[in-house]
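Only one chain is given next, in structure tokens, and it is the form predicted alone.
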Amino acid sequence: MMRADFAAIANWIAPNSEVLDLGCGDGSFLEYLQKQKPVHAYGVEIDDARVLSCVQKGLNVIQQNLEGGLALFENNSFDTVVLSQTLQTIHETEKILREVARVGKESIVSFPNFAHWSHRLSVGFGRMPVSKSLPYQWYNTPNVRVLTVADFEKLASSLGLQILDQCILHEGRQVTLMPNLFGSLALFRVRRA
């Protein structure tokens, strides 16, 4: 089943670009904008049976821990970095977001929206949100960190990076009132200010 987030990133990519798919799971992302658009994609992710997936699919892969930054990549070695619903999952945010953006001229950075009205009416009730953007439970949940779009766009502006585009989305469509609190996934474009 296709994400949700899958065709928006790929409207921001534009045809023909080097891509950088950082977190890239089993290669969903990287097969399927293939399949929209020529691009000269990469996937880097750190979980064995996932590489094997990716390579299995015929795309190209690199095994890699995240959290150990890119040094491997020169700067602006690619058109677009992609970090699809993968931040939330890195300890040292700041540090990956610096580094996304000295690899990629414009970078693509999409996470659930902790601020979503049902996640906040479960926190106030007591209970850490399970949904569709948040399907784990506090236990057993890869994400390290919990973000709103608000909270986003405050980093960015602290990393220097200029917010060229956004997309909130809910339930696959977009949202455009009150994105903070009706929106469960946001996408932003980013680049180096």
Second form
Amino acid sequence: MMRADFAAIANWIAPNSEVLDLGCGDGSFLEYLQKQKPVHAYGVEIDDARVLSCVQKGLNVIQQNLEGGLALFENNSFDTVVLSQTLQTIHETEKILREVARVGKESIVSFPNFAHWSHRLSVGFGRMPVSKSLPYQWYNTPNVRVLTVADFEKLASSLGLQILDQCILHEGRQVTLMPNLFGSLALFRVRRA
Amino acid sequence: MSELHLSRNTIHFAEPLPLQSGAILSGYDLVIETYGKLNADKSNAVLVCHALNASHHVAGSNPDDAKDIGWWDNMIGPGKPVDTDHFFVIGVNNLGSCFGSTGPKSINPASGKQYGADFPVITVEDWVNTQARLADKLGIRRFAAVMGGSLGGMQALAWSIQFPKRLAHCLVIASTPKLSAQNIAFNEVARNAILSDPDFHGGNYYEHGVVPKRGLRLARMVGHITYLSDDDMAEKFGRELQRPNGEPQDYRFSFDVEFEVESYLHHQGDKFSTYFDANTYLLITRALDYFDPSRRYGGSLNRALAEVQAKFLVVSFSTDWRFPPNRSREIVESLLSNKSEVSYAEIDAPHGHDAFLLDDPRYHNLIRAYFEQMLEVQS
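Please give the corresponding structure for the form predicted together with the partner chain, as opposed to the form predicted alone shown earlier.
What follows is the whole complex; the chain from before opens it.
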């Protein structure tokens, strides 16, 4: 199954560029990307089964915990670093964003938007939200940080990241009207200011 | 069930071999075993490089002794991760070894006597040169893969540097780009055990009809400790005392074998000293010490690996303290820096360095997937 954000992220990636996909999962995005355009890419993933899936797909994958930083990668060594729906699973949020910005000339960060109206409604009724973009119960979620479009903008600015582009989606379609209320998935293209 | 198609040959090389040390070996033999069938365009060959005390006998039963199963039999064979129904696998016994290839026990044509101490010091790069000549003889221009664990991984890495066009894939498992001071220290203790054995006779013990068994036993005991993890030893032996059934677990207040782990080490050391050659142990540990491809590039592994063309799979094991994951990451880091094709897996296995020889599903599935992918790309 293709995730709604794949196409939007791929749009921001230039052909023949160097790409690093952090938290690349089973390699679905990199496989999709390479079908769209020629790129030279590596994935980084911690989970054994997902690393295996990447190898089965013939992808370059590096097994590593992102919490430890990106010491294996040199400054500016990638045209684009992708952090797709991974930011919310990482404890050291600021550290990883700094590392992403160090390694990539540009970075693409996507995350589920906690401020979507359905989530607000759920919390309003006294329950943690469970939705397509946050499909877990509070006790079994891999997400350790929940954030909103507005939160990310503020953090990016405090880390010295310039937002080059943003794309807020709901059910695969772009939301332009009050995106922090009506968008369930946020994508940002950023670089060091 | 398909067959392994094991075949063993001794191949003679008459052309002199210049060694890294400056010495020249006038001619030499290599013993090889092959498994599976070489395809028509000779594109399915996989070279397996062996580790310290292993040999050409990688898979299946030894034709001379059915109980002697190849050291990587769980990895290589029909339907196994390195599937000999598709790949033609070559196990080669390294020069200087004591399992049939020319080594210190062989006759030196210059003197008519066994080489003994006169056998020249060999490096990993020398081994790779002999293996490339072997490939020439077999008509293999490019290996589908060169692979190895530990010292075998160093050979695979050296292959990618010395003959970048001659291997499509390079698998470096539980290895390191160079030994640490601690690694060299352990090797030195092992060598010293051998060198100080009264039966060593400066390496010419063959003439005296003796073997420096005590030294070899000690060397192996030291080495063996580094192959296992602390947890693994605790699990296997704990502080159990070596006592016959029913006898109370009380201390004897002596220096004889008291603990199970001591008994295990003695057993491993004794076994080793009956089949391994002391001069070979010295040579191989020295080859380990000397290996450092970055040396001729001012210490830069990035530069040493700048010309590699092979696609890499690097694998380490979390509890390996001989060559811990950090050492494998150095290789990965340099490959990444050069934008080489590389995948890296860090297997969380409890068995220490020896894990690369053991049957761990995560590890074996990974190798299987990697080789299956090779076939898919080929076809």
